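Just one chain follows, in the form predicted alone, and it is written as structure tokens.
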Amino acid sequence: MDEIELRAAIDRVLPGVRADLERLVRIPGIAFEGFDHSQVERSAEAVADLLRGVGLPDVRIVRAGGQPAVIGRRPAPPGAPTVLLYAHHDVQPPGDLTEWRSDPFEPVERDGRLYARGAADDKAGIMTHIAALRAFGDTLPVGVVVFVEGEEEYGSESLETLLREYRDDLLSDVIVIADSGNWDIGQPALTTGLRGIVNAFVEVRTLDHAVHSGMYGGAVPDALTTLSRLLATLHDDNGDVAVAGLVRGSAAPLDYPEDRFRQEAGLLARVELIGTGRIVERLWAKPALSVLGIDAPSTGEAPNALVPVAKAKLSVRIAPGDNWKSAYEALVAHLERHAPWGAKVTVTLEQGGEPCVVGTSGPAYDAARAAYAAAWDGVAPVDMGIGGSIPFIATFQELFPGAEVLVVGVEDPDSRAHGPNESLHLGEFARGCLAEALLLAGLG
């Protein structure tokens, strides 16, 4: 199929893609504990149906001791090479109700977006992998395996093995991972590198129980008020990482306006940035670490005691260059170091993931360059960093050394991945379809 043909494609499945899109976010998959796994089930369960209807002649849900993936694979005509197609069906969940202004499950369209959990993160991505199979039809000119994840937003704790077992079915040329985003509306990307991350939990103890605090302060610590003392040591007063050791690196020649900047994070009027240097660089070559959640009694119930035991969860994004392990120890000697009034400071990790940098020449990127410019009509992809975290890529380049990859999304800048009114934009989307079928074109 030449460019035309495929625009015309993509219109005409455009609709019964949005359809199923909207099918596939009501089913609430969310792989955290404590939730309904059966419905991270139904939704692998679909995702086969969906890669069945392409005309895949060989699909699986599989699992290796977490929760289920799903494969799919037409082999590539003579000569052609194979290209994977990653995306993930799992979500996140969807907090706090009260500050949606609709039912997460339920896909509302609002000024050409459609709101619901997971209708940019990530089952557009699945989608838009379907979109361009579904152009194609009996033509495809490319061999594909899709492989849809069932546990990202957990951790892909079982993707590696996954990975491994199922290496010699995943073999490719070219790696497709739709799970990014792009700079704007109307300015489309390649993601070149992201953030690792390490979550871990610092326990700060200073009594071995609670004891009056009429009778007690001004002499004995508080573990409320030592954790706080400890967690201030983690800025230095710019704002800037206090940690020692943490690799610091350069960010992409993009200039990101303040005011743009201050507007899609919703910052309040008169609260100031943090850091130093460019906000690109604060974002995607520094690193950044955050109190997640504090474990202490609440206010309405807090007795006149002092508290013997606080915790706090803390989250390190570590810039690409970077390795989690060390950062993770860089992190212990900071605390144990900084421990106020000899506190005792327990520090446990919860889980590290490796930054990487995605390589930007080759015959891959060319089609994809191509593809991306006619999808936007005529405007060309920048290369961009992510500040979150997508440790599995490093594990498919460790894995697929052979393998171009491609880290490519839907989402923009007022999605609201992983937030309360998350939302897609649907004319973007649109174009990551076409810009998907046009890649594959390009690389058959």
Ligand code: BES
The other form holds:
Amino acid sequence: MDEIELRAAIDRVLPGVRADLERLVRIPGIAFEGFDHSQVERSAEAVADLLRGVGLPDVRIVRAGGQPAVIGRRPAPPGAPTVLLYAHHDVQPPGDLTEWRSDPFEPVERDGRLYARGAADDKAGIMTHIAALRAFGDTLPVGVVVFVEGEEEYGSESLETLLREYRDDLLSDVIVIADSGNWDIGQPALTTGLRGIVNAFVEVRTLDHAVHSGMYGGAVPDALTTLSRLLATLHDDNGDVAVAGLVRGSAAPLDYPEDRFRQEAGLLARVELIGTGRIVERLWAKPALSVLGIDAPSTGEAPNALVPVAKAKLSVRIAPGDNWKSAYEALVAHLERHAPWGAKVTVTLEQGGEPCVVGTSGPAYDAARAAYAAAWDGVAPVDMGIGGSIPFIATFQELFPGAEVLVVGVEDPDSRAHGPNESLHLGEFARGCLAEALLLAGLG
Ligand code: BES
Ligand code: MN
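Condition change, the form predicted alone to the form predicted in complex with the ligand:
Now the complete complex, all chains and molecules, led by this one.
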């Protein structure tokens, strides 16, 4: 099919794609512990049905001890390449329901955006693949392997085993990962690097048991003050991460105007930015360290007692070129070395994931540039980094060294993935569907 036919075909399939996206987001498939995993099963079944519906002859639900993934395959026409299309069907928990303007699992359209948990991250990714496949019907010019995993938001623990187990079924020439975003509305992007991640807990203990804060306060350090002092050592006065030994790289030459950035982040008027260097460098090419939570007595219930033990959850985003094990060691060394007042500091790992660099010099990348520019009516895509993580991209790259990886997606700066009121920009979604169809045509 040529570009004109594909445009018409995408227009034709879009209403059905939208309806199926709404059906998918009504299934609250959350892989986190403590959530109803039968919903993840339902969501895998729904994805399998969609893949059967586009005529893939070989669709299976697979697992390796974790949540179900779906693999659908269709062999390549003679001489054509095979393209692996990746997305994930699990979503983040909805969080605080009172912050949502509408039910997170009941899609609602407002001002051209579809609001629901997973509408953007990453059920839009699944439906982008489905849209492209539907547009071609049985004239698909390439072989495809669709791989939709079910525990990306929970760290993809069993993914590596799964990839190894199904290696032969997943073999492909090009891997298209639809789980990222564009630079702005109207400005497409190809993602050329992602940060990795190290999540860890640090526990500080100063006392064997809680004691009266009047009797002992003044001479005995409480664990919460001690933990706070320890956390305060993690950044220097500029707000750069102070942990020694983390990699710092350089980022794409994109300008992220400070006022745009502040507005998109929702930063309060007089709050300063932290860190140094260009904004995109801080986001994509330098480490970031955040405190995600603290276990300590809550203020409403805290007695007049010295807290014996307190624990924080830390999250380090590590730059492309770093690796999570050495970053974790650097973090542990820092925390142990800076233990205030001789407190007992215990660090435990929650999860680690590698950063990645995505090449920009292969034929698939060129085909993607052309397809995205056409879908956005002549606006060429920019190369951008992402501060978030998709750790298994590194695993794909290692397991399938011959395949060219492309990272794309339909999130935009206002998608609010992981937060309340997540949404998908429907106009950009339509362009993303067309771009993927054009890309498959180009690769064919
Ligand atoms: N879709 C995101 C990755 C992403 C983040 C793309 C920001 C574009 C902008 C992905 O689903 C995600 O959130 N990944 C997790 C990985 C973690 C669980 C290992 C993340 O970055 O927190
Ligand atoms: Mn995602």
